[in-house]
Amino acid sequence: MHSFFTRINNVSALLSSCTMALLAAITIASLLQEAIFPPQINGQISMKPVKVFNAKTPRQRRKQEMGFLNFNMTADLTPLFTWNTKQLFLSLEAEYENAQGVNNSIVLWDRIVRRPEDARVNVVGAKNKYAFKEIGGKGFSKGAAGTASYALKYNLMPYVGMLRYGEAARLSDVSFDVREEL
């Protein structure tokens, strides 16, 4: 006959195989649900030109151009909440081209949405949460385009399955309003 440990090993192997099969079925069901019924997301961003000042931060010795923006944003993200949604990570990203012709993308604001009740985002008169500065030190005023595009992006984190990324709203060609001193 088989020993006690052999029987425990067989039972645990069966349970882990059944658990993996169940997780695979949930993942496939989640992907099929998104493929058959894609979520319709409505979002809108509005803002004035970005104010750029020469400022000195406490951690840096030299002055550097820093951008400050005020924005309004609305988005209805409730279609993203399904039975497999754990949370959403929202971020407002600025995309621009610097003086060397390199495309940059900077996160300016973010929020974590954990409940479907909080999925209707309505932000009025908000300011950037994180510093908006050109890392290369050349500044925004010397950029190739002199404008930036802004996008409200989301990262959907499911209970089981793959992470999904998307874009809820986009605003293009917002100019930089360069000023002398802060």
Second form
Amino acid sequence: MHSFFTRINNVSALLSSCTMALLAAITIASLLQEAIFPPQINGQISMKPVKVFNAKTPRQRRKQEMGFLNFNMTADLTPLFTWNTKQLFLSLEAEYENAQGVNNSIVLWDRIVRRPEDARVNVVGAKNKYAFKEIGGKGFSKGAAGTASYALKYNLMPYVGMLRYGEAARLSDVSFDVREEL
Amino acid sequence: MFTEELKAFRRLGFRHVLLQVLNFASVIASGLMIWKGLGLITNTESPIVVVLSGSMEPAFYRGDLLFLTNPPHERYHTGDITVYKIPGADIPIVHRVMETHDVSSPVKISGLDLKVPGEQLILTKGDNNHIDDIELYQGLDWLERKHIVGKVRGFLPYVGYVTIAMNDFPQLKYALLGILGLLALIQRE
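May I ask for the structure of the form predicted together with the partner chain now, the form predicted alone having been displayed?
Following is the full complex, with the preceding chain placed first.
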């Protein structure tokens, strides 16, 4: 009854059940907090028509039409930083439907926010981090529909629990300004 | 050293040994049933995976445990963290979706078969990498739905480090299995 093995057995069983119960309690508490006090996020994006001209990334062989953004963005994301928030992943995405009926969603800029002090996003004159190419191969002028929407989305990663997604700002009907090569 | 246990075995008889083996087997069988049942509910072949590389830091470190689901008719969105496997490579890769292209009417994309409505083309990238995953795709230009094992829903930190340690130090795995087997056989309760 009081042998070494049974003591270890009982202690480790208690330890693992308590740890699992604690993790489950943290997850449920976070879910309830989000349901009862949903965070209100407001943000603004502004940009001029997206410039499109022939360019090439270092990994490509031929030039093709690519879009170049120049945008300003502000958002206050501090309500998202709770006791269970490890980091926020922000991404600016372009959404548009091209003439072939393909719905495209492309992440053009992203940022990782790890501290609540950095949660006030204020970006001026930023450019896209990733190449903005049209999948159809016909380019923006002949392949894409007239306008695209740009949305700032966030992904909240907790210390323990479920991942959460949301949208902080949206700008619709931004057109493409196709230029000849310089 | 084992004379006491051997005497106990001879006293209890061969039937007792069989009962112990049966106990052992039923524990293993119920564990397997729970694992496979979880896989059926979440519609993915491995509902719980361990993060193997540091390409998603600082979100996920090596040894974190991830819970996946793979709803059959739900489309994947940009920003989702997915686990995918390239045919020809056996390791699952945990990266975030950067681009999705959803087909709404049949269209021919260069290099692929005709795409019908409901299909998606996906491009991924690890948070800690500077460039997207094209080089990891082994010749493919896009990922499709069939390559994706599941989408990450929740996670537990550090819990999976045991499996990484066992992979890196196989002696640890054998030692652990040996000790468990020995304990199962010599315990009488």
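Numbering follows the first chain given and starts at 1. Here the structure is a predicted model, which is why all the values come from computation and not from measurement. In this text, the rigid core denotes the largest set of C-alpha atoms whose superposition between the two forms falls within 1.5 Å.
Lined up on the core, Arg7 has its CA atom moved by 2.6 Å between these two forms.
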